[in-house]
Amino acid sequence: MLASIPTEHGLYLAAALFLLGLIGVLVRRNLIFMLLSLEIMLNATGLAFIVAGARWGEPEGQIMFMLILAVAAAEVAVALALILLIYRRFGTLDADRISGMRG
């Protein structure tokens, strides 16, 4: 099925979900926001790799896909953990109120 899709049509769907994810990285300030937009921009990379992979007829494309999969699953894990301390902490999620964590 992902043969019948050109490969432009993909790599620029994952352009496009890639600039997405980091304008909502620079953009948020709300670090649940930032954390989806970290997932966002995985995929995105991901969906690069299965295309690139299609392409090609080779499956490094679905096993580096995999690979982020486990990556993001243990990003997500670590990160909501972080948050929930955070929140404990100061209270908020603002990422520029808790910025004062510096030195």
The other form holds:
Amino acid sequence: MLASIPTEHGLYLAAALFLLGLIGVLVRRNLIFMLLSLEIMLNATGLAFIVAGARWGEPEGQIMFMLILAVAAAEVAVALALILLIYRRFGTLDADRISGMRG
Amino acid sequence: MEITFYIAAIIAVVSTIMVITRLNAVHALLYLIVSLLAVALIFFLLGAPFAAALEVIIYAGAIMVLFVFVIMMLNLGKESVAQENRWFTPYLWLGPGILSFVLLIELVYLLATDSSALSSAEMITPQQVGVALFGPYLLAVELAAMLLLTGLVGAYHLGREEPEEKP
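Provide the structure of the form predicted in complex with the partner chain, given the form predicted alone shown above.
Complete assembly follows, chain above in first position.
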């Protein structure tokens, strides 16, 4: 009793989520929110892979999704450590206040 | 049966919009967890139950708990909310937002003109995924293991307290 969902509709959803994440990265100035928007974009990419895997009935889509999951986990660990470091060193998470270089 | 997909899709989009417009970080996290759960339901509907379980356990569970811990450690508070509110003015993001919207319309048009292919949604069992993962894709598993170890070491090195500088 599986639903037969049109492939385009799944891709529309993935594209909409990806664009929302992109808009989040562009709009927000807090580093935590920019990282959350990056997570939304990665998740939308995984959704596109799962939709493609369901379209052709192959397990490769889910394997790519797992690799994206591993990349997201490693990226979040390193990025959150960087955010802690930035907050300790600059006392702010405003991406505009820390964008200047000390050169 | 198909209506569940559209309801879950609407929930995912609405909660994601709420994520990128909240000013309080914890509220945004709660909405993002709702969005991830909706996407997990969609994975299940598309015949990928293993991916749905991984989405709930790793994304909605582990990664979001990491975010909550860091937000609690930072304790951003009221002045951060006020600062985000000041930056949330339209003139900064109106241009990129409109361009992205045009791109979305273009993509929808391109996909809608060729609407012949329907997904023959058949269940892909975790056994199939595991056989493929440890057969032809064994090298990818090794690479993912190396990547995760690198992330662990890097996060530990970056996140430790800096030693006091000697005068």
